[in-house]
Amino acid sequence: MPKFLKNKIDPYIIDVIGRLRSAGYETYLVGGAVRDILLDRVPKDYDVSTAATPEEVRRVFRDRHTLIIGRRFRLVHLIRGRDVTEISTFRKRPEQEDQADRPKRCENAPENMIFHDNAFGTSRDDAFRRDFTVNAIFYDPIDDKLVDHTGLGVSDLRDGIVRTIGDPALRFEEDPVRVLRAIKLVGQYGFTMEPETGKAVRASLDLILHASPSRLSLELEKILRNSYTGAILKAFHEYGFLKYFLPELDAVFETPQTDYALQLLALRGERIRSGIFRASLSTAVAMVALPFAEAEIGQTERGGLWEYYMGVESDLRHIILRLFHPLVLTHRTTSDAVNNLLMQIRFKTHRRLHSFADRKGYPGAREFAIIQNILAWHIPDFEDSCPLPVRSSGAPKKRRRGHRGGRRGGNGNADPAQDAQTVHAAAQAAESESVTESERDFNE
């Protein structure tokens, strides 16, 4: 195994992993984080599994702060200032659930769907009760060692594969959003599909129709603040998923407008890679939006912006409002989104930016500002015409790696409690517009 791997991990995370170890705890680094580390991108955030369960990890770190989250999915957050690390137990795949035991509101989902996920297992149990291959790969620093319990990870990782464990039409059926999870590794890292998992993935698009609109709004969130939005969409409507997710925006995906909002979003994700670029929530909702608000209420080719009048912002929000439905943003990052929006007349025309520098949003409304120069405005020296933040100096201050709050999707319909808990930590991510995580879910 490369001797690298340990270099590119938060100390502080071997150190979590290293304390549930000496406790006698089996514990590895799970997840998209180490899918990330192999692929020799830099991790945003770590997902911890542990033999070890919610009250004894509290043991554990009884010198730290630590709180017991939700009720279908329990797990440990271990919070660091203003970090949080999840930290779950091995899990095992449930027995089948009596139909009493499903939600009222989803008595009509799949069979097989599920919707408590609480029964502890093995590492070996948690491994093959996730959902692709590439996501069941473990990692354990402390010995410098990978674990790769399907025996297909590591190569279908190498091989860009996107592999279901066991089934794939049962594996989607117990979980609607694992069929967005498949396409969003097409669109993010161009995996192709296993032929099994791919036949299964058109088949079950419909699905998703049975999954929270709670969960499936913090999945657009995650697929916003990625650096591969754009890309991800893409694939979304290829395989027909866009018309189930965001069927508004899927009606009008070959329009012109659609195609300037994605060569956008791709010049975003660009910057936010070579970290000249802000992973912004808001911005990219306003990239989504500019292009159509232009040709509806500007009447404008691409670049050509409109003219402020009385209400404009009511118009830009139902423009907002109408791409993403039936999803929905929190009111801040719509809020954010209109603004951005109406900065962009004074950058363009380069009015009273200096009285504006030291405003909440100027920073993200530059960026956007930049970015439309370059593919449309071409005015010389934009860049260096704009003045920097005020509370700021020079390029974004970058986040340490996130260990993020908010609840891990898991499997099935989100439980109300679990839902309050991880909304509250998609607003606050989406208020401080910092760089923040790409994706991360348990699966992932």
Given for the second form:
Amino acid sequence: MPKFLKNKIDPYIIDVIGRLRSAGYETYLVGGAVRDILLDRVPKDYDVSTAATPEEVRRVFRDRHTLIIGRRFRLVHLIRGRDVTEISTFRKRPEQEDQADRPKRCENAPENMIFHDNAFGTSRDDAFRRDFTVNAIFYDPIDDKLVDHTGLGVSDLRDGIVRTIGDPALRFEEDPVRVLRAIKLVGQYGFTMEPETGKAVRASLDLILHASPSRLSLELEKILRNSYTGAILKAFHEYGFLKYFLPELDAVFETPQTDYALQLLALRGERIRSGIFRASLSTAVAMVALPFAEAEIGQTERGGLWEYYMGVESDLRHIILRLFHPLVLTHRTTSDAVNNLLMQIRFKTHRRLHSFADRKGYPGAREFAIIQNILAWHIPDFEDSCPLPVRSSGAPKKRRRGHRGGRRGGNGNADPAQDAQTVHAAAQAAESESVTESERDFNE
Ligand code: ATP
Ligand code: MG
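Rather than the form predicted on its own that you just supplied, could I have the structure of the form predicted together with adenosine-5'-triphosphate?
Time for the whole complex; same chain goes first.
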């Protein structure tokens, strides 16, 4: 078995899995982290799956820093300072739903769509209820053992193949978000679809209109935080999926504005992967919006975007809301993106950017300005003369944000010893307000 795998995992996660195992519960690292480690990439969050029920997980950790969350399926958030690890209980594929159990607004949804899947099962059941073979590989870091229940996960990962577990058309009907997730794997990793999966994806694109808006907004957030945002959006457009997911963005996708936005996102992605930039959601939003803002309000008699005028915030906000319609970004994300765009006025010249370089604050805006300068002036090493007050490249010394990409990572004042109530409030606030966008958080 591949001994090196263990060394690529945060020791804290190994400790968490070890504690559940010592308490007698079969437990694995699962999902995207296993996929990323096997692909030699740095996982951005960790998912743990266990035979213990949420209540039993809490008991193992003596209720300390644990929260049971989720309506669709309940899982435990284990909180360590600002780090949150998601621990889910093995579940099985749900039986066909009773039509009477459907939420009212989903009466017209596909016959096989699933609305409840909280039935516990074995580890094998849990592998088979997952979406794709490459997402169903389990890793046991205690015995350093990979468990590939579908028998195809490791080989599909090696060959770069997206294959649903089971009948693709049915799996997409059960949960149309899987269509998005399949194309995301293509964009993010350059994978190809197994023919049957690809055929079903193309036939199921519009099913996404039945998915719940809150789940789609969460998926959008994850995509914008991803270092491959541009590649994923491109794959969505090429598959004809973007017109259902983000129709306004799709309508302007083949314009010089989108082309410029994709260039900005690509440079940002490279820097996130090398550890220089943080994966800021609002910066990604600002990068998508900037070319449209410049085209629409950059040259008006009111003075243009880069000469502040009364009401520019609201104009910028409208552009952002329109581009991401009908999905809803949190108020906080939109405000941070607007401020980020406004800060571009300050960073208009190299000299100003330099003068801000040593100050704390507006890190996302400065990262953005640096990238703009690189693109505008073709100075590839521009950032060397404008150092950012962030950790040097490479893996962070100590993880400071949530294992869930920071979305639930607590606020800038989070204290490891805070009581469960405060933690709960912080987690709830973070859930709705993308707390990692806080400038203060970043600079601490
Ligand atoms: P990322 O690196 O973007 O987090 P991920 O695959 O880990 O990718 P998550 O949303 O964290 O994505 O999901 C964790 C795992 O849960 C997945 O790898 C997959 O096994 C399973 N999963 C997630 N969404 C679904 C779904 N809609 N249907 C079935 N299984 C799913
Ligand atoms: Mg994940």
